[in-house]
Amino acid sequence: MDAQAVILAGGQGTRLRPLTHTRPKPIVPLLNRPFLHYQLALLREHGVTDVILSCSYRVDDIRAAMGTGEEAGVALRYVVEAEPLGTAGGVRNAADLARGRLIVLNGDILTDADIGAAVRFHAQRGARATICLIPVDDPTQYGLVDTDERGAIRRFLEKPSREQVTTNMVNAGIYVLEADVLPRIPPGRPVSIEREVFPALVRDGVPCFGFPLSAYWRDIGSPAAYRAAQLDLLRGRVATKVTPAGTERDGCWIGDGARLDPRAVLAGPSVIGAGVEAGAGAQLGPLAVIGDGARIGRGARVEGSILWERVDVGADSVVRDCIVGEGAVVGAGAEVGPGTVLEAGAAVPPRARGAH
C-alpha cells in the first residue's frame, strides 16, 4: 500500500499509572511482547511498512525496545515532541517526514481493524480525511460521529443527552488523511484532532467521511482495560500475527529456559516467560501471563493475572485477577486479589490479605 503511518504516542500514560512510572505505554508488555509490536504487525499486514512514531515520554526506553522496527518488519522513525502537542499536534509534528496518504493510529489501541478496507473506502469517496468508527453500548459517554448514508460526516456530538443521540458510532482513533490537510493544523501548540481539526474540516466543506469498523477494538489506556486486552489475546479474540515467544504446549506458551517442577500445574491458555521458575504444586493459569525471570513458589497459584518480569511469588500465596509490576515480591501465604495493581518493586508482606 502506498501510504505511511503515524502512531500517536506522545502522552505520559497517566491513566495507566502506576505501570507507566517505569515504562512508557507504547512498550508495556502484552503477552510479554511490547505493545507497539501489535500495531506495527497490523500495519505491516496491510502493506504499510513506513512508520513514524510521534512520542515524548521515555523515548530512549522506546528506542531501546523497538530500534529501527526491523524485528517488526517495518522501517520505524521517531519524531520527538519537546512537550506533548495533543493528537493533532503529534501529526503536525511528523509533517516534515510525511508525504501523500497517511494512516494515523492512536498509540493505545489494540485492534484487528481492516485498514486496507478503510483506505479503499477513503479513496473511492475522494475523501481528504476518513475517521474509522466503532459502535458503543452507551453513546452518552462518548463523542459521537454522525454521518449520512454514504458515510459523509455531518456533525460531531460530544457526550450527548439521550434525546440528542442519533448514532452509536464513535471515533476509533484510526484515521486516513491526505498530507495536504496537515498544514491546516496550527504548529507549535497542543491541538486536538478530534475537537479542533475534524470539526473545522467539516465546517469548511472539506470531504470528510466515517468508515464503520467490524473488528476487535480496545483502548488499553487503563489497568483494567490493559489486563482485559491480554485475556482477549489469550482467548483468541484478536486476529494478530504476533505470537508469544517460546513453545506451545497444551494451550500454554512456554519460554526458553523455563524451569517448571514436574508437579507444577499448567492451565491454559497462559503465557510463561523465559527463565520462569515454578515450584512443586504451583498452579500457573488459566489466563496467566508470567514475565521473564519470574519465580513462582511451591503451592502458589497465579490465575487471571499479568505478572511483569522478575516477579517473586512466595510459597502458598494466591495471585488472582490482578497486575503485578516488574520486580515486585509477594510474600509467602499472601493473597493478592481482583483489581489490584502492584507497581514495580512493590512488596506484599507474608500472609497479607487483599493487598492493593
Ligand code: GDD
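Only a predicted model underlies this, so the values are computations on that prediction, with no experimental measurement involved. Rigid core: the largest C-alpha set superposing within 1.5 Å between the two forms. Residue numbers count along the first chain shown, from 1. First, how it differs from the form predicted in complex with the named molecule.
Superposition on the rigid core between these two forms places the CA atom of residue 222 less than 2 Å from its counterpart. Core-superposed comparison between these two forms: the Cα of residue 166 travels 2 Å or more.
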Second form
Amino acid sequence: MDAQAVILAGGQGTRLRPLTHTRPKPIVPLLNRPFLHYQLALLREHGVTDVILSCSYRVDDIRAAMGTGEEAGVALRYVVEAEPLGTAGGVRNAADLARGRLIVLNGDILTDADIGAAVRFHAQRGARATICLIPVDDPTQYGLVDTDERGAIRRFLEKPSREQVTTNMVNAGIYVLEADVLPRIPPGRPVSIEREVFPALVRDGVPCFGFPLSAYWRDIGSPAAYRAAQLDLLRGRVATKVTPAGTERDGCWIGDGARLDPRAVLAGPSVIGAGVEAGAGAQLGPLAVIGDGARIGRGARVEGSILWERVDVGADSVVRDCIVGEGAVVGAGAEVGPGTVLEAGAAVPPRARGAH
Ligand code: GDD
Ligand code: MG
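Having displayed the form predicted alone, please output the structure of the form predicted in complex with the named molecule.
Below, the chain from earlier opens the complete complex, with every other chain and molecule after it.
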C-alpha cells in the first residue's frame, strides 16, 4: 500500500507504572515479545512497511528492542522529541519524513483492525482525516466521536464527562490522514491531536469521517488491560502473525533451553520463556506467561499471571492473576493475589499473604 505509518510511542505510560519505570510502554512484553512487534506485524500485513516511530520517553530502550525493524519485516525510522510534544506534535514531528497519506497509530493498542479497509473507506469518502471507531462500555476514558449517518464526524470530545456521553463509539487511536493536514498542527509546542486538532478540523468543516471497526481492540495502557490483552492472545482472540518463541506442544509454547522437571505440570494455554526452570510438582498455567530465565520452585503454582524475565518464584508459593516485573522474587510459601503488580526487583517475603 502506498502509505506510511507513524506510531505514537512517546507517552510516559504513567497508568502502567510501576512496570513502565523500567521499560517504556511500547515495548512491554506481550507473550514475551515487545508490544510494538504486534503493531508492526499488523501494518506489514496491510502492506505498510515504511514506519516512523515518534518517540520521547526512553527512546534508547525502544531502539535497542526494535532496531531497524528488520525482524518485523518493515523499515523503521525514529523521530525523537527532546520534550514531549503531545500526540499531534508527535505526528507533526514526523512530517519531514512523511509524504502523501499517513496511517497514525497510538502505540498502545492491540488490535487486528482491517487497516486496508479503513484506507479504502477514507479514499471513497474523499476524507482528509479518517478516525477508526470502536464501541466501548465507558467512553469517559477515551475520545468520544459523534458521526452522522454517512459517517461524517460531527463532534470529537476527548475524555467526556458522564453527562457529555452521547454515543459509545470512541476513537480507536488509528487514523488515516492526508499529509496536507499536518501543517495545521502548530510547531514548537505540545499539541494534542484529540483536544486541539480534531475539534478544529471538525469546526472548520474539513472532511473528517469515522470508520467503525469490527475487530479485536484493546488499549493496553493499564495493568489490568495489559494482563487481559495477553489472556486474549493466549485464548486466540486476536488475529496476529506474531507467535511466541519456541515450540508449541498441547497449547503451550516452550522456549529454547527450558528445564521443566518431569513432575512439573504444564497447563495450556501458556507461554514458557527460554531457559525457564521449574521444579518437581510446580504447576505452570493455565494462562501463564513466564519470561526468559525465570525459576519456578518445587510445588509452586503460577496461573493467570504474567512474569517478566528472571522472576524467581519460591517453593510452594502461589502466584495467581498477577503481573510480576523483571527479577522480582516471591519468597517460598508466599501467596500473591489477584490484581497484584510487583515492580522489577521487588521481593515478597516468604509465607507472605494477600496483596503487595
Ligand atoms: N510522540 C509522542 N509524544 N507520543 C505521545 C505523547 C507525546 O508527547 N503523548 C502520548 N503519546 C502517545 C502514547 O505513547 C500513546 O501511544 C498514544 O500517544 C496515546 O496516548 P495515551 O496516553 O495512551 O492516551 P489515552 O489512552 O488516554 O487516549 C488516547 O487513546 C484512546 C484509545 O486508546 C486518545 O487518542 C483517545 O482519544 C483514544 O480513545
Ligand atoms: Mg492509551
